[in-house]
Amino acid sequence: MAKSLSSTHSVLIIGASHAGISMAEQLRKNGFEGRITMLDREAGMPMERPPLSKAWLVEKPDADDPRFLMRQASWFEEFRIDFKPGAEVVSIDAPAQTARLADGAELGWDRLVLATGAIPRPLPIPGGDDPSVFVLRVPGDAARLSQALDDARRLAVVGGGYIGLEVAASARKRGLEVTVLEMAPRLLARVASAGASAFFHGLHQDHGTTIMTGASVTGISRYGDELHLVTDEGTVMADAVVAGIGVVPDLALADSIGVETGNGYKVNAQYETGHGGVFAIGDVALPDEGYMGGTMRIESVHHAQMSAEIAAAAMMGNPAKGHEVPWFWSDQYDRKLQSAGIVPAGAETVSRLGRREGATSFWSFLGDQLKAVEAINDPQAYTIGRMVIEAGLDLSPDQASDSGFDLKSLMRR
């Protein structure tokens, strides 16, 4: 661990999404008085990412709509952050502690924070690079997709994960015909229980979306303004396509820094890489300790903020909190999913009806140990389920599935 920061030191943060913004904020809250420079390859002020597939697509706001800004300009002044949008780092000289930008400029640093996030996977098939095939990660992606939807009647979404389903719901709200094509046997196969998967399958079908599971897209051909997606189930016609097949960590700077990587920058429990003074946080980080123990990256706003909080405290030599149980959310139509934990392979999942109309939840166990809760329009189930996982409280599958069992009794133990 490098020596603690003082007011004479400088911190360079590469990336201005949730992880980068949180890092700068946490450094100030931990008492750092030195220089903080934040770079982002995207132009303009940092925008919230979760609404891009939901409210942003539906409402079609202006690019500078303040409702979707992550922070106002006054925040950067208040926290004394030298923010440089439209600045891309092309290489790092770690021994010299400098970063070289695409325009040739060089910036020095005493601590470097890699908050570079992840990059959408392109469709690795013939026609996957057609200009009417879109990905969704940054505001520019959302603007291009939204404009295309204005002129489209049919949208095909390749990938039945959360981003794909959120885009599908937004497109249906805009009146498009939507087909979701998922290669796995069910939607959300990597991230949700079979029960939650079936729930969202039915929800989207009820809203008029065509769902095709077990469908591999092998190519896309253009015929005039029309795209033909070739699958083993037949041909799907569309005016626009969204590729929602996951992301890969942005490790473009790894070679020049000389740090170890896997499916992300390998970091310790404090999010420091093997090169002292270089930290990696958020979607790009692969911590060797914590909830997943180095087995997988966590892609969520919560992890971005948590990792920044831990890393900032470590930089300042302050006690850092422990790694928390990961949590996520997704909004689709009038349903809000809140989940905590990770659904493990081989889990036993039980369902529970909530007290309110339309509320339901899915509880995934290994033996009698709760590993994940997925609550739909049921904030009480989410809150208590998360508490059970974090505190290791006793709860059996029979109790979880019994709507007569008082979940609040767990809070009194």
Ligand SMILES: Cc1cc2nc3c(=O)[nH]c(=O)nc-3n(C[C@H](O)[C@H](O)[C@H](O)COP(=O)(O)OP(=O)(O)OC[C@H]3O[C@@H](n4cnc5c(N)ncnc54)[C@H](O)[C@@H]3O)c2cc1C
Contents of the next structure:
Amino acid sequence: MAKSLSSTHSVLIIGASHAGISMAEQLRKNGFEGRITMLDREAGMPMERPPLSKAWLVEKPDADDPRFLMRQASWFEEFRIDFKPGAEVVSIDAPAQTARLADGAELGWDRLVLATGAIPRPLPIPGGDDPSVFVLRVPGDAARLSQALDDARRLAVVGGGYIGLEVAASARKRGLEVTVLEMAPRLLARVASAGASAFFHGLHQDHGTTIMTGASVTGISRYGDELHLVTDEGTVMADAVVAGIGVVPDLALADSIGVETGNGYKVNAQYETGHGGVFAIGDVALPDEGYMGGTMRIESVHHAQMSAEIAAAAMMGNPAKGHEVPWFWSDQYDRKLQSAGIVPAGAETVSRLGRREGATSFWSFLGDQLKAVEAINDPQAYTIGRMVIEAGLDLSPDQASDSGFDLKSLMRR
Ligand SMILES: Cc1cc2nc3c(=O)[nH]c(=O)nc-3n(C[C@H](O)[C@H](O)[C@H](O)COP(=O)(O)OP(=O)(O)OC[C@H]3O[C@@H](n4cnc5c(N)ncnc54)[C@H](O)[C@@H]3O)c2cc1C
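Switching from the form predicted alone: structure of the form predicted in complex with the ligand?
Below is the entire complex, every chain and molecule, led by the chain shown above.
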């Protein structure tokens, strides 16, 4: 690992979203007094990403609505961050420790942080590039989609993951007819237990959304203003389409840096790449010793913040905390999902009814070990489930599914 930083050093952070901003903040909290420069190719002040599919899409706020800013302007002054919006890095000269910008400018650095995140996977089918097919990652995407929803009556969402389902809920709230098309046999197949999938399937159906699972979209044809989505289950008509089929890490700078990549920049447990002094954090990082000891790229605000915390401490030569149990949330209609851990293949999942009306949770075990909890409108189940996973406390599937079993008793042991 490169030597610790001093006040004469400079750090260049590429990407001013959840990971990049946390990194800048954590460097200052770890006592770094040197220069921090943070760049983003997006213009304007950095905005929170999670609301883009939720409140932002429903409320249609002004572009600079302060409620959705990641940090207010005063934060950049307070933390002495030289922030350059609308600045894209096009290549890195790692031996010379410089970054070249799209406008030809060159910036030097002592430590480089790649917080370049991920980009939406385009729909790889004929018609997937139609102007009425939208993706959702950055505020500009949300603005384009929101404008299209103003003029549309029918929305088709291709991909039944969290972002697709959140967009579906927001569009229903705006009065559109919505169809969700998912290729897998169930919604959220990649990320949730079968119980949680079934719960959200029912929730969306109850709100009038048509859900088609096992439906592969093979092409999109335009007839005037109308789009026809061809699937093996029949044709679906729509005025606008959202492609929510996942993201790929933004590794555009990898070749010029010459670092090893897989499904992300390969990093060690401190989020440092094979090139000393070059770190990668957030959605773009692929830790080799991350959660559960495995190689896994995690896409969440929590991972963006945690990886920044670990990398900043390592950069400053301070003791870093270990990798935490990952957590995530999603808001759909009046339901808040909070999940901790990762549902492993082959897990046994049991469900539990919470005390409050509408509170439900799903507990996934491998043997007698709790690996993940997915709690819906049940913050207590989430908090205790997360603690059980973190501390490796004893909880059996029978206890978890018994709503008479007092979860709080686990905290007293
Ligand atoms: C609509 C939506 C809803 C979400 N909801 C949730 C949720 O409810 N809960 C949750 O935990 N997570 C949610 N997520 C995921 C979460 O937002 C991401 O995990 C998080 O944004 C990752 O942060 P990041 O900084 O690693 O990457 P990103 O947010 O992708 O940011 C990377 C930044 O780097 C910039 N960049 C890339 N390359 C360059 C370059 N060469 N030069 C300059 N700038 C560059 C990009 O412009 C971008 O701003 C959601 C994401 C989206 C899109």
